Each structure stands twice: as C-alpha cells, then as structure tokens.
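The data below hold one chain only, encoded as structure tokens and taken in the form predicted on its own.
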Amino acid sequence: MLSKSQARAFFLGGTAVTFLAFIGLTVFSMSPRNDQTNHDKIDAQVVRGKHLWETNNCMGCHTILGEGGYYAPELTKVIERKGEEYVKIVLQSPEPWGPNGRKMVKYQMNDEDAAAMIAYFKWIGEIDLNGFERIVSPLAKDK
C-alpha cells in the first residue's frame, strides 16, 4: 500500500507523463508533413459542393467519412466506384432516383452545381483513409 506522500508522487508523475504524451501526439498530428487532409486542393468549386452538400441536407441520408445517415449509399469513393458521368446523371436525374426501392430527391442540378458537386464528392474521395479504403455501413451498401 502506499502512503499518502507516494500517493501524490504517483498521480503527479503519472499526470505530467499523460500530458507529456498528449502534447507530443498534438504536436506530431499537427505537423505538415501528417497532414491528410488535401487542403491544399480546396478550390471555389469544392466549396460550392460542400455548400450544396449542407443546403440539401445529403446527410440525413447519405453517410461521408463515416459521418451521416444511413438511409442511403456511404459516399467518400463514390467517383472512384461509379464515376463522374453516374454521378451527374444522378444529380440532373428529373425523375426522382430510386434504385433499390429507396427515392432520392430530384434535385435537377444545373451543370454548374452539379460539377461542384462531382469536385467535392473527388476532394472527399482523396482524403488519406489510413488504409480504410471504404466505409460503408451494412444498412447503406451501394451496389
């Protein structure tokens, strides 16, 4: 058993030793050459995709990185599976789009939004996944 001085000794050591570790790993997580996130490729076209995104609320439904409902398909590589030209057919669709027994909005997006969109969906789908090259929930498999 320890007495109360060792006590103390030990909770302190141990706390700057925990903070130590935090700091180190903030510090190593922060630098540059970690970053994965594809910055550096945002453009006003992205930023649009993203707006869009948010606007017609895509993730009460559609999942992103993990992140989002899982109504319909998990969409991070969704270019890399169906491509660009599935994708904006998708969007401009002035049917509402119901593969699977699920309808999505017709959004009818002119070709500006759409390629915003498309350049969004292609910056998502470069993020470095650390080797989880596809997130998808069992309840929103595209096929």
Second form
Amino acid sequence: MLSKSQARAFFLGGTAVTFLAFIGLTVFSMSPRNDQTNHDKIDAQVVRGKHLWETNNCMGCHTILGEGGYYAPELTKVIERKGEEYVKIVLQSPEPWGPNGRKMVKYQMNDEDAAAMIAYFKWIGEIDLNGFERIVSPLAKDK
Amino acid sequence: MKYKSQKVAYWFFALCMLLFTLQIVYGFIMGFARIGMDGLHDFIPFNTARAVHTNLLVVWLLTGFMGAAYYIIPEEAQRELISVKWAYIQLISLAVVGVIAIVGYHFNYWEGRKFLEIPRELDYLVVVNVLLFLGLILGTLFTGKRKTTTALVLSMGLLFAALLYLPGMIWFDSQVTDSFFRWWVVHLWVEGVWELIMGGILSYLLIKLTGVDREVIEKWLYVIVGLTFLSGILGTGHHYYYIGVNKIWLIVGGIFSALEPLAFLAMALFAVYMYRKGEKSHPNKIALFWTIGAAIVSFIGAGLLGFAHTLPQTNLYTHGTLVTAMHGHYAFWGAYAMIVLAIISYAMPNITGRKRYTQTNGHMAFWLSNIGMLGMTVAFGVAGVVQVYLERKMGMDFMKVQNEISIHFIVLLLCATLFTIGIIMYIIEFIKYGRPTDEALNAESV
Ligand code: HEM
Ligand code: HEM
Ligand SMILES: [Fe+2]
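Now show me the form predicted in complex with its partner chain; what you just gave was the form predicted on its own.
Full assembly next; the chain just shown is listed first.
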C-alpha cells in the first residue's frame, strides 16, 4: 500500500514538474514569434481604449474575447458586425442605449474617447482567436 | 474549543454571514434585471451588481477561510494564537477594505477586469492585510507543539493564494496579456490553491467527525492535493484556447483540464469512504451533512459540469455563455461555500457551548439551500444550452436570443428564493447560537 511519504513525494514531484512545464509554455506563448495579436499595432489610442474599457467596467455586462458578463452582446467583432458609425452612436447616446428593451449605461463619450474605444475594438477584432472568431461573429461572409 | 483564542473565528464567521447576505441581494438585482425589471438601472446598473455579487462572494469565502484557519490552527499546533489583538485588527481592516471596494463599485471606482475589479491602490491594502493574516497563522503554526499535515496543507493553500494575487496586479497594454495573467489568479485560485484550503478544512472535519486515524486521512489528503496540482496547473490552458494565444494550449489545456475532475472525485470518494469507515458517531450531524455534501457537490459542480465544457471542441461554442454561469454557480457553491458553511456548523457549538445541532432548522437550511441551488443551476444550464444553440449554431442575434430565454430566469428567481430561504434559516441558527463564551473551553463533545 501507498505510504504517507510516497503520497507526499507524489504531491511535491507532480507539482514541481507541471509548474516548470507551465512556466515553459508561458514563455513559449508570450514570445514575439508566436504573437497572434498584432502586438506592434497597439498604439496610444488602443491603450486609451483599454483604459476606458476598464474604468467603465464594460466587461461587467459584455464579453470580449469571450470573457465578461453575459448580459449584453459579445464585442470582439463588433466593428465588423455593426460598423464604426453605429458604435460611435451607442457610446455617445444621450439616453441609455437599448433598442431591444435591455438598457446600457449612458456614457455620452466625447469624440476623442469614442475614437479610442473604436481603435481598441478594431485592434481586438484583428486578433487570431484559433477559430473562435467565426463562432462569435456569424457574418454572412464566414458561411 | 480548547484554546481561548479560537474565539476570534466567531467574528470572521459573523462577517461572512453578513457579506453572504449582501451577495444574494445583488444576485436578485441581476436576476430581476434579466427579466426586464431593471428599475435600479440608474443607481445599480448590471455591471455594478455583477462586480459586487462576485467580489462579495470571493471576500466572504476568504473571510470564511481565515476564520477556519484561526479556529483550526491553534488546535492543530496545540497553542494559543500568537496575538489575538492583531487578529482583530486584521479582521477590522479586512472589513474596511471590503466596504471601500464595494461602495466604490457604485461610483465607478473599479477596474473592469472580471473577478479582479478591486482597483490597484486598494490591492496594496489587501496585500498588507493578507500578510498580517499569514504572519499570525504561520507564526502560530511554527512555534506550536506540532505541525500536522492538515495544518501545513491549509497554510500552504493560504500562502500560495496570497502569492498568486500578485500577477493580477501587473499592468499590461494588451488585453490578451492582461487576460492571460488574470487567469493566474482566478483559475489557479479555484482550481489550484483553494483546493488545498478546502482539502485542509475537509481533512480536519473528517478527523473530528468520523474519528478515523489521522495518518490515514492525511495520506489521502496528499494524494488529493497532488492530483489537484498535477491537473490544475496546466489545466489553466482551458482559458487560453480562444483569447488570442498559441494553439498549443488547446492540447495542453484540453488534456490536463480534463483530468481536473479526478481531484474532485478523489475528494468525494475520500469523504464518503472515511465516513463509512469511521467508528465514531459524532452528534453534530449538521456539520457532517455540510462536510460530506461539500465533497459530493463539488464533484458535480466543478468536476462534472466543468468537464462538460472544458474540451476545446465544446468550449469553442460555450465559451462566454450562460453555460459558464451554470458551472460557476454550482462549482463555487459545492466546493467553497459549502465547506465554509461546514466549518461554521462544526465550530459554532464548540465556540459558544450551545448544542443547537439537535434542531431540525439546521437540516432544513441544508436541504432548502441545496435544492434551491440545484434548481438555479438547471435554470442557468437550460438557458445556456439554448443560447449556445440559437446564437452560436444558428447565428441568431444576441438580444433576440436573450428574449427567448428570459423565461428561464423566472425559474431561476423562483429557485433562488428557495435557496435564500435556506440561507436565511442558516443565518437565524447562527444568530441563535449567540456569542462565544469561555465556559465553552474544553466542554465540547469529542
Ligand atoms: C471548485 C472549482 C471550480 C470553480 C469554483 C470554478 C468556477 C468557474 C468560474 C466562476 C468560471 C467563469 C470564469 C470566467 O469566465 O471569468 C469558470 C470557467 C470555466 N471552468 Fe471552472 N470552476 C471550477 C472547476 C473547474 C473544473 C474542475 C473544470 C474542468 C474540468 C472547469 C472548467 C471550466 C472551464 C472550461 C471554464 C471556461 C468557460 C468559458 O470558456 O467560458 N472548472 N469556472
Ligand atoms: C439568490 C441567489 C443568486 C442569484 C439570483 C444569482 C444570480 C446571478 C446572475 C444573474 C449572475 C450574472 C450572470 C450574467 O453575467 O448574466 C451571477 C453571476 C455569478 N454568481 Fe450568482 N446568483 C445567486 C447566488 C450565487 C451564489 C450563492 C454563488 C456562489 C456560491 C454565486 C456565484 C456567482 C458567480 C461565480 C457568478 C459569475 C459567473 C460567471 O461569470 O460565469 N451566485 N449570479
Ligand atoms: Fe479554470
């Protein structure tokens, strides 16, 4: 039968090995060679967009890259689906946006902020998501 | 209760009950918003309610773990806590940071990073608080008469949980990298180090409640936490499939996360087997129900329902839908909420000297909350599967689908009401136990 010290060795050994493998894989997938995100295209506007995304907790209702709340539409491909103009109108709407009954928070963003949000969404929309981009965005051209 | 300082745990448990109640209130706010009753939208929009709901959950569970540690560690180490005064200071500062965060969420003072909404400035206060807590616990453990495996595993879980909070504080310009390291906190907590905490508490409770030999229980504890890390660390990959990182994670994450249920299965078998094997019949049956219940429900919620969407082929369709919410509720409930309610049920008679576990109220609380939560899980699940089908397979518009599935949220609210009645009964029992007393010292039924 298994002894307590063998059980402990299993715990410590298994943890050490998988932890090292995890660190190795992290380094591998973070290396610029394996970038799928067009990392070099992240400019000041995109960063500002990300900042707005966070300070307003947009993720509390929407998902992006499939992460966030499930209350409002997924936004990974929103520019491709709806176009820049539409997104701008939503962000600047003087009334809580909600054509289908469910309301969004009223942000009334200025032109600069709205442009930064759009730059951020455009950058997000170009990321290679290993196939998920075709599932979250059933556009006619994908079919 | 054998040591006076174990009484500190009571106040942590009391804070736990308070935060849990608030968590449920915000759950209802979201549930109603989902069926169109969003009258609070101007003051508590959905994103506020959601941040409060999930953060309160994490904070009350951590408060419960801390209370559990203050109760368990003195007894395992066979000495009083090194400082009761600092333990109270830690409790109060924890409550203060928590309140600032929760109030802040109502005034846009947050960082929209799912589950880690606490702003960076407050994060530093959290770190100081947790360091104080760890100092007290580890100081007690390492100056004590003995260092049991149970105490070591529990403390190791708490220590690693603190360390893993740090990657979540780094700033990244890329949403993808941000998300990548956010999972080091969120995933490696619930599918890693928190399982050590759960395992430690579970093993302590089984030793107390079943009377099975400590050596046997602790040997299996090592096997369980071994399985946890073996599968859980690389299992982090199941969050990396579709967020914009290399495809290698589809294979690594797929294989290792599919093994994660083994740790939960082991936990369930362990609890049931030790219960059968035990010769002792402990009178506190309510604590026993919560203990065995936690082991079994965590296997269903985390193990089975986690497995249901963890393979890349399935997750491609379910990623970021209500299917995830279904699993999130039952997993958190079974693994962490129930184990905290178990240790509270076990500790209360010992801290207060009142043996209320003969009352039927406690049993009702157990069954109502469990049936309610099972119903909620089914409601989320049905809504989720329909959403996946209509939105992801048929390509229907998001809001059209939401209107189709709103009926399931009425069911959700009904089940949530049942759940809440159960929790209210639990809290009434907690209140009726009253305050801790020194007469309870050494008076417990062993
Ligand atoms: C007690 C343990 C667990 C808890 C508390 C838990 C909780 C959660 C929560 C809250 C989420 C949502 C995260 C987010 O989207 O931000 C989640 C996601 C997920 N969980 Fe778990 N989980 C546990 C164990 C497991 C296990 C053992 C598995 C696999 C066998 C698993 C598989 C998954 C998967 C695949 C996702 C991602 C879903 C998606 O793509 O949207 N979980 N879990
Ligand atoms: C009265 C009871 C409750 C109700 C009505 C409720 C309702 C909800 C709703 C509507 C959401 C948001 C889903 C979305 O984004 O659309 C949510 C999220 C969540 N709730 Fe609850 N909840 C309740 C109790 C609980 C309890 C007791 C727990 C833990 C044991 C819990 C854990 C969570 C978690 C982890 C999430 C995030 C899930 C995810 O992002 O995948 N909830 N809840
Ligand atoms: Fe996970």
